[in-house]
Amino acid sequence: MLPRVIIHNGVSVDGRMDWFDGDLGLYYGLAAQLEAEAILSGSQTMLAGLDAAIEEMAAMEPSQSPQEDTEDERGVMVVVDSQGQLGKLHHLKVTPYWRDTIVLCSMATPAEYLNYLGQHRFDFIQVGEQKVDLRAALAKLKEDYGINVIRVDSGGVLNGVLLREGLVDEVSLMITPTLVGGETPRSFFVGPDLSSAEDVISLRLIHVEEVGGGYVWQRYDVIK
């Protein structure tokens, strides 16, 4: 059994993820309604915001740790990092946004990076030869950690791999009232061009709502 996987992205009307400033408060407010127990992100997405997140954490006042008899309801951050690129990840070991971090690695992940994760007490799952076997990783997240719903908060490349491998159950889009255009594939779904119409992914609309300021929230079940 696999957990339910929901891709949640903010996009322009033409499906781009760049060159516009979306309403982050609204975006994460909608994300909270998905009630995911874990957030899945790619290493490039984490790298893009890592330095800024470290600076933000350093500027924060020390927060009171949860009491031992209080259940920590924050989600778990899960990061795909087969190449071992997140050597600063330990700076976000303690964060108000998630309670723990799990790193997904492959058999080709450098040994020094695995040692780094162990030294900083990060849990990691090692599945796949050269790249992370996402299906196997998702199965272990459910079996070993009891994670039933995962929200994907990442760029188009990881989204594309998950979609092409048939691992996505729902697509949630906050449509920003903008048009971007362009020739580069900076959409929320990046992958090789199709060779057959049989590989087109069909969706079933399950929710559409205007959420203020011209933003529209659309949710689709992936038809498998």
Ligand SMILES: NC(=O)c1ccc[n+]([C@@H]2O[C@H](COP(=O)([O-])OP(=O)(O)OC[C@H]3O[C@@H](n4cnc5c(N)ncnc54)[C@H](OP(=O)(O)O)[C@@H]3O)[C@@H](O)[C@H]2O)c1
The other form holds:
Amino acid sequence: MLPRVIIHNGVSVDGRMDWFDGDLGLYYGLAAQLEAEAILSGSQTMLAGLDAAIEEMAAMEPSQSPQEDTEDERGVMVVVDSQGQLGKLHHLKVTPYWRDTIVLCSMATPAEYLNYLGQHRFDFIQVGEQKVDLRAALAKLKEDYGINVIRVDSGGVLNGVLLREGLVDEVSLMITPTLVGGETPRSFFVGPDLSSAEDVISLRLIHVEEVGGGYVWQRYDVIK
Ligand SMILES: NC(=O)c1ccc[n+]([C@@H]2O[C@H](COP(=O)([O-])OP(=O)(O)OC[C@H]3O[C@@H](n4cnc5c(N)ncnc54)[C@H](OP(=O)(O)O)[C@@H]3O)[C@@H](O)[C@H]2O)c1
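Now that we've seen the form predicted alone, could you pull up the form predicted together with the ligand?
To see the whole picture, the full complex is given below, headed by that same chain.
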């Protein structure tokens, strides 16, 4: 059994993820309505925000961290990092945004990085030869951690692998009122061109809502 996998992204009307500033408050407000128990991010997404997040944490009052004796409803952060690129992750060991971090690694992940994760008491799941075997990792997240719903907060590359491997159940898009254009593949779904129309992914619209400021929230089930 696998968890329900929901991709949630803010995109331009032409499906791109670069150049525009989306409304982050709205983005995370919509994300919360998806009621996921875990968030899945790629290493590049994590790296893109890591230094700013570390700075933000350093500036935060200790009282802004959740109390240990209150019920902790924050999700778990799961990050894909077979190459061991997140050597600063320990700075985000304690954050107000998620209660724990699990790193997904492969057999090719450098031993020093696995040692680093162990030293800082990060849980890690090691599946796959070179890249992480995402299907096996999702199965372990369900079986070993009881995660039933996972929200993917990532860029087009990880989304693309998950979509092409048939691992996505829902796509949730906050459409921002912008057009970006461009030739580089910075859409929320990056992957090799298809060679057959058979592999087009069909969706069923399950929700559409104007959420203010010209933003539209669209949710689709992936038809499998
Ligand atoms: N607008 C939005 O809603 C939104 C949301 C999140 C992020 N972003 C933006 O998206 C950008 C990053 O996007 P990105 O697509 O470049 O990076 P990404 O989302 O981090 O995706 C790359 C990840 O995919 C993994 N991967 C690639 N091929 C794989 C395979 N065959 N099997 C398993 N895993 C595989 C990589 O694993 P390894 O690390 O193991 O190589 C890496 O962790 C950032 O600029 C970020 O700000 C936008």
